[in-house]
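So this first bit is one chain, no partners, the form predicted alone, shown in structure tokens.
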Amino acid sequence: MTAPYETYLHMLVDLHRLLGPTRYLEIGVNEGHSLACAGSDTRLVGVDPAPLVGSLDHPDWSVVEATSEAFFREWDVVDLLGGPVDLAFVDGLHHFEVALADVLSIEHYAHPGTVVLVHDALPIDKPTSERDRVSVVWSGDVWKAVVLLRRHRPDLTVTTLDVAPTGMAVITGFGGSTDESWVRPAVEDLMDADYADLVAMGVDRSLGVRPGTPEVLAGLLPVGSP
């Protein structure tokens, strides 16, 4: 097995690569630098209130100034990426629930081969696991819509990557159930959850970590993806 990937923008370019995707959907842009990561010949859409990206070297980009709760309420989503997505990056707030909100309004415009990430999904510790931020370094409570995905969401796969500095959840399996019933009590039951009961329950098995290599990747693209 080859090493992994140094950081989770490597492992985005090499999905890009991989999947080679047509349209591209990212939350939270900041500088742009995670929208670079994509090649030429895709529509990249991306979604943040404050956007700090002046410029981009790619044919065909356009950034949306809202927040994704506003963008999936006020926006053709279709319209804007030319059809489905293909490939969706979340890396908005850093709240569990707004990060899942995301992932489950994508959904609708997801086809079976889409590949929808979700950074921040490996915690480091508590200080950096924190709603409030505290630390350079921020994850806040993303790694608990990992644990409800996987928890409420068995029809789809949902694999954490190790990848710097804190993790890339991969999910795929679209196309199924989309009853969204369970979201608010479970959102409730687990808001007051910290990063000590993360551990108590077990890190690898909530989060099914995996190591953040090429090979790893690769296997959980859907079939038929390059």
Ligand SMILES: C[S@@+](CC[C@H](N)C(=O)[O-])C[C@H]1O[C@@H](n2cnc3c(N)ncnc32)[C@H](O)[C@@H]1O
The other form holds:
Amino acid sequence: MTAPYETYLHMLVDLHRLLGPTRYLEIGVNEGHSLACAGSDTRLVGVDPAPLVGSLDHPDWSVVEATSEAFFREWDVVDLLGGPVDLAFVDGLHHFEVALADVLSIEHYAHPGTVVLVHDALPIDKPTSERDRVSVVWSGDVWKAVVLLRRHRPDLTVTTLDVAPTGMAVITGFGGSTDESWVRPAVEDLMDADYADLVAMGVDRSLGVRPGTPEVLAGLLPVGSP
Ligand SMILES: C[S@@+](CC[C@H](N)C(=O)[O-])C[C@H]1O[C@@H](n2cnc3c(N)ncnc32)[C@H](O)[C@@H]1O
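Please show me the structure of the same protein in the form predicted together with the named molecule, now that we have looked at it in the form predicted alone.
Every component of the complex follows; first up is the chain already shown.
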């Protein structure tokens, strides 16, 4: 067994190296630390209503100043990226219904080899996983998006890697169902759940937790990935 990635950014660098995506979409760029993990041959599009990234040592990047909801409503992703999404990273608003909507919006631009990552999938404790931020490290209740995708989208492979500080879900298997009729009642059902409910359901089973190692990550990538 190889050693776990030190942080989610180390994992992201390695995933870019392994996958070599042509087109990368990032929801929530902040200062650009995760955008900076991409290789120079990848076209990068970021989305953030209040981006703090000023410059980036990369030949092909842009940031759309918008919430993800407005972005998917008003912009043509294929136009911006020059084709479908190969790799996406969801790290915007840390409310599960928003993270879930981001994944399902990205799915419209996905292909069978697409990989979608969701940050903050593995909460640490109750205070850091509240919907209202009360701590420096804040995963919000993004974990519920992972529970719902695992529960309602058995056609997708949804696995949570235990990488610091708050886990990363890796989603593959796109190209099947795009029925979203389950979303509204499922979101209502989990809206009031909290960390204690996750513990009661079983963290590892509900989130599909695996060690955050290069070995496990490589095994999750779509067949045909380099
Ligand atoms: C945790 S930071 C992103 C960090 C960055 N991905 C990294 O790893 O360095 C979250 C970002 O999401 C942005 N954000 C907040 N609400 C959003 C929304 N509705 N849609 C997209 N981004 C949002 C915030 O402005 C913030 O910059």
